[in-house]
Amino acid sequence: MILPKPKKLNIERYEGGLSKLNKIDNPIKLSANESALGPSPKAIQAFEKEKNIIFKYPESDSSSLRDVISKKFNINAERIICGAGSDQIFDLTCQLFIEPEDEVIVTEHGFIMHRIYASLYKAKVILAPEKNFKASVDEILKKVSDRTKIVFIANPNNPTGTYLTSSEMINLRQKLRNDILLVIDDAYYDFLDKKDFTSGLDLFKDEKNVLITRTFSKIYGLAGLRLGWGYSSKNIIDSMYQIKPPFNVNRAALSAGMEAIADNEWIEKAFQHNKLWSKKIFSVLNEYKIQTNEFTANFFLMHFNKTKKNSEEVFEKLIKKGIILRKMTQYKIPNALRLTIGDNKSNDCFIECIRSIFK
């Protein structure tokens, strides 16, 4: 009997961090860069109010949320598109711009979904080498060819925790051809407070050849609702609406998102929590010669090259204590683990375990 055959896809599959452990109930999950404090109580209330009307379709174009975003960041609501996570914005971008054999440049250890979506639409993915796990403008520019269509960059970057300065980002856009779309993933911008850093949105919101994406999964604590948005020229956003699925953002996500993004007090609380614990954790890691990035996001990329134990040993010892970190195998970063900054109890437990492992 002849059956339907799906086409063969030579595409890398995203591998998320572990979330469950055999024989250990309620492990401490520090593998997915999720919010340490969870969402704003106001966002939770908004979510609960939707339970009696979930039989009704949500807004098709997320207009209410777009209006809130527009007012918060002083940008044009008609140039905003919302998606089921910023992942969907990457998908729409690649679908809209890429022809087979076009080239898409990503950084060596950049967020892996950028290259997965590019591959899905049959682009040739070009890796630009990094320097000390930091994106290099010079290396990106060296990779540009006549077939380059998009450059993806996350700033700050996941999983390395490094970032390009404002002047480096401006230099990159100025030296790229005008017909190359620069996509800046702003997922972790909320956590970075340094004088030489400016978010992609603040740098390029008036540019016509830049697309900025943001997510509700990190500082807003709505990872489970899958909500993100993008901002670009009206021409690009209008084209995205032509291919966007209808009702792509659910009712609960829209309602919770509007409250989450407006609750500045909760956002500041989340920021200060991460800032406080990043200093404590950084100090402990430094004490045991575990190399890592300074506080730029809600995670640390830990390198074990100068320690007596390798990343696999540390991972397994933490697992036995019920703590899950993220292996860096898929990102091809050897002897390294990524740690998410958790709540007070989780962070204390992690520090205690690290001390017991390395003392």
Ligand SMILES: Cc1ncc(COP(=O)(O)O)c(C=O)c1O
The other form holds:
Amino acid sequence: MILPKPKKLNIERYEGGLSKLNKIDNPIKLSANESALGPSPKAIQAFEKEKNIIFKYPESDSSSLRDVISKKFNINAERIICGAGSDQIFDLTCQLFIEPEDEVIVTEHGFIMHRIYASLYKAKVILAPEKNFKASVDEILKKVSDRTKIVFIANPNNPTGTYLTSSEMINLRQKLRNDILLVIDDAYYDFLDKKDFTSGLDLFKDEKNVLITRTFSKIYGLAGLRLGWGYSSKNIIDSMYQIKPPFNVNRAALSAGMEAIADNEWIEKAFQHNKLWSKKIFSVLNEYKIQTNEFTANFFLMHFNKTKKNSEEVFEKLIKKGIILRKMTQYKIPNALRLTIGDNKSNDCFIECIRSIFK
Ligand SMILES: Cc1ncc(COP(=O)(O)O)c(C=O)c1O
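Alt. form predicted in complex with this ligand, vs. the form predicted on its own above:
Below, the chain from earlier opens the complete complex, with every other chain and molecule after it.
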């Protein structure tokens, strides 16, 4: 019998962090850069209210949420598109732009979903080397060819936790050909409070050849609802609407998202929590010669080259205590683990375990 045959896919599969452990109930999951405090209570209330109307389709173009976003960031609502996670915006972008033989540039340890979507649409993915785990504008520019269609960059980047400064980003856009789309993934921008950093949206909201993505999965704590958005020229966004699935963002995500983005007090609380713990954890890591990035987001990439125990041993020891970190195998970063800043109890527990492992 000849059976239906899916086409051959030659693409890497996204490997999520572990979330369950065989012998331990309720492990401490610090492997997915989720929010430490969860969403604003107002977002939860909005989510609960929505349950009475889930038999109705959501808005097909997320217009209420786009209005709220447009007011908050002072941008044109017609240039915003919402998606089921910023993930869907990467998907739509690649679907819209990539033609056979096109090249997409990503950085050596850039966020993996960018390259996965690029290869899904059959682009040739070109890796630009990093310098000490930081993207390099020169190396990106060296990789540009006649076939380059898109350059993806997460700023700050996951999992390296490094960032390009405002002037480096401006330099990159200026030196790239005008017909190359620069996609800036702003997923962690809210955590980064440095004078030499500006978010992609603030830098490039008036440009026509930049697409910026934002997510509700990080500081807003709505990863489970899948909500994100993209911002670009009216022309690009209009074309995206043509290929977007009709009801791509669900009712609960839209309602909770509108409350989450408006609750500045909660956002500030989440920011302060992250800052406080990042400082504490950074100094503990330092004590044990675990090298890491300066604090830029809600995670640390920890290198174990100068420690007595390697990343594999540390990973296993933490697992025994019920703490799950993210291995860096898929990112091909040897002897390293990524740690998400968690809630008070999880962070205390992590610190206690690190002390006992390295004492
Ligand atoms: C750099 C970066 N961009 C985007 C995302 C995914 O966002 P979303 O949940 O909106 O798809 C992540 C999630 O870890 C990320 O690290």
